[in-house]
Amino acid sequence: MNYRHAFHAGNFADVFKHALLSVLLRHLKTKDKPFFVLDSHAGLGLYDLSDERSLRTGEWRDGIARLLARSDAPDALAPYLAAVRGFNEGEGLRWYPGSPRLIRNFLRGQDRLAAVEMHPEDARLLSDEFAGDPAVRIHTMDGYNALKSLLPPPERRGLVLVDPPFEEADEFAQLARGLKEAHRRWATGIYMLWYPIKNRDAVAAFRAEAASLAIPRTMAAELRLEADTPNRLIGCGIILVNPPWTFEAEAAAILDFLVKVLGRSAGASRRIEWLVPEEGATPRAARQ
């Protein structure tokens, strides 16, 4: 409960995570039927990059600021960049949307968001921001417990975002258990689980554990900004279950661009790999 995302808003990890999240949300909007989104570790709705905490670290300057300065972004990034620009009309770059605000930007009248935040102050601010919005409900509780209590929703379609702060030593194990339990309750949902890349062995073990769940159509996508360095945050990744059919190609275009724009050294790379393909399919990987 000590983690405060205001120090890190708009950094490379946010760019990676929110760009891919935007692709998934855009796909959910292509069908008329309503969808539900559960954001299990929501944080705040909107972050002020002129706030003292953001200025102290300046991480957004090597993240979202670099992307917005480019004119050669691939089409797959357009929904995400348009959303960020929409919060900054006439102000340059001051505001960065956290995941609940970004998700809300994609919702239609028939869609719903359940945003879960355990930090009491952040939960209060989040409730104030979305007060009176019938599409959004704020829950002050543990995000992993929300995977049990809020699933399955009435809607058959939707997305579960699990983006923990990684303060706990067993966070990877909690992620795997959470995915297993949530998918058992709601097998038709899309699941997106974010993780940092800091310890190569821990990441490899987590990927293996996710694969061992044997959930069909489980994919991993990763961005590394530099070559592996022990005990240094060099990238991040997601485990994704039930991605749309076109997601792999769109994610590849986005990650290729992020490697070019955000990479710190010649060791920057990306990887997209099927951990568990669709039943009857042959595993395949796309690496760079």
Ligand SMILES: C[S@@+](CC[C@H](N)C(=O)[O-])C[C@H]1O[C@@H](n2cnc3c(N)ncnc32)[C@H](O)[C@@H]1O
Given for the second form:
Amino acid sequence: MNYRHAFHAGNFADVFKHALLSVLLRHLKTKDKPFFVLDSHAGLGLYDLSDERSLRTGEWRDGIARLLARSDAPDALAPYLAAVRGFNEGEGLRWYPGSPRLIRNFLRGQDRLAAVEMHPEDARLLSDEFAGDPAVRIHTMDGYNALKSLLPPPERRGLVLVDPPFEEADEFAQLARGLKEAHRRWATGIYMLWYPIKNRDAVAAFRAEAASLAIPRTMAAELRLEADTPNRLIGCGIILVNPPWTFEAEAAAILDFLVKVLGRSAGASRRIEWLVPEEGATPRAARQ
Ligand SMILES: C[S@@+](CC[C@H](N)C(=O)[O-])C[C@H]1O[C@@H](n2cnc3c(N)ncnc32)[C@H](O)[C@@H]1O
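Could I have the structure of this protein in the form predicted in complex with the ligand, to go alongside the form predicted alone above?
After this comes the whole thing, all chains and molecules, with the earlier chain placed first.
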């Protein structure tokens, strides 16, 4: 386990993932009933962008910093940008929220977060940060095991974020297996699985595998900052299951803006596609 998210906090991939995550969290708050969030690969709570690791890569400069410098962001981005600004009052841009802190920001008194982190040092920092917070429980364990042991939640409403570091050669296969098992336990939850776009064939195979699970209402949303180049991280995507009905339009507005603001070349693009639209529909992969 070499991956440390501190080198990448606030980069384009975080912006993409956290902006779309914020749309889902805001949607969950539209009903009074409590909801539950499982963050299976949590990382840290808050990242200090003046930390040596952040400064060394400076990735946030081509990510969140570019968004905060704009005044023409679409309404769908407002909850995310307000959350990030809320952590930086009077400080310009110094702090960037990792997923547990961002999720916590959206919880009400009746909602819960289970954050899972396997790296012992990050898990300890996370536990210290949320010590005494009754809404948050930290689990030091394997995130894929958590998809089995922590689901279904008693609340029966909520969201699962699966955001692994892609250090393992079989991470795509683990993701697909994890979704299948989690969905079998909890079919009504919203699922968001992040993946890198580095190898076009691997991404196509993963999308086909996700489609072949035939889980109704499965969507893929992708952002490419430039045209596909073999073995170069040119973008990222998410597989979503059970997104709210308004999500597609909000995601389109967000991704159009990210293409404009974060794109590296004229080859920048976005894609939103239903892999399995509705109950009983034929999976897209089977139609091709
Ligand atoms: C991409 S980072 C998470 C970023 C975070 N979700 C966010 O959006 O701010 C992946 C995290 O997963 C942790 N990790 C790696 N393998 C894991 C596993 N099997 N189970 C749980 N966490 C794991 C890493 O230590 C790292 O902190």
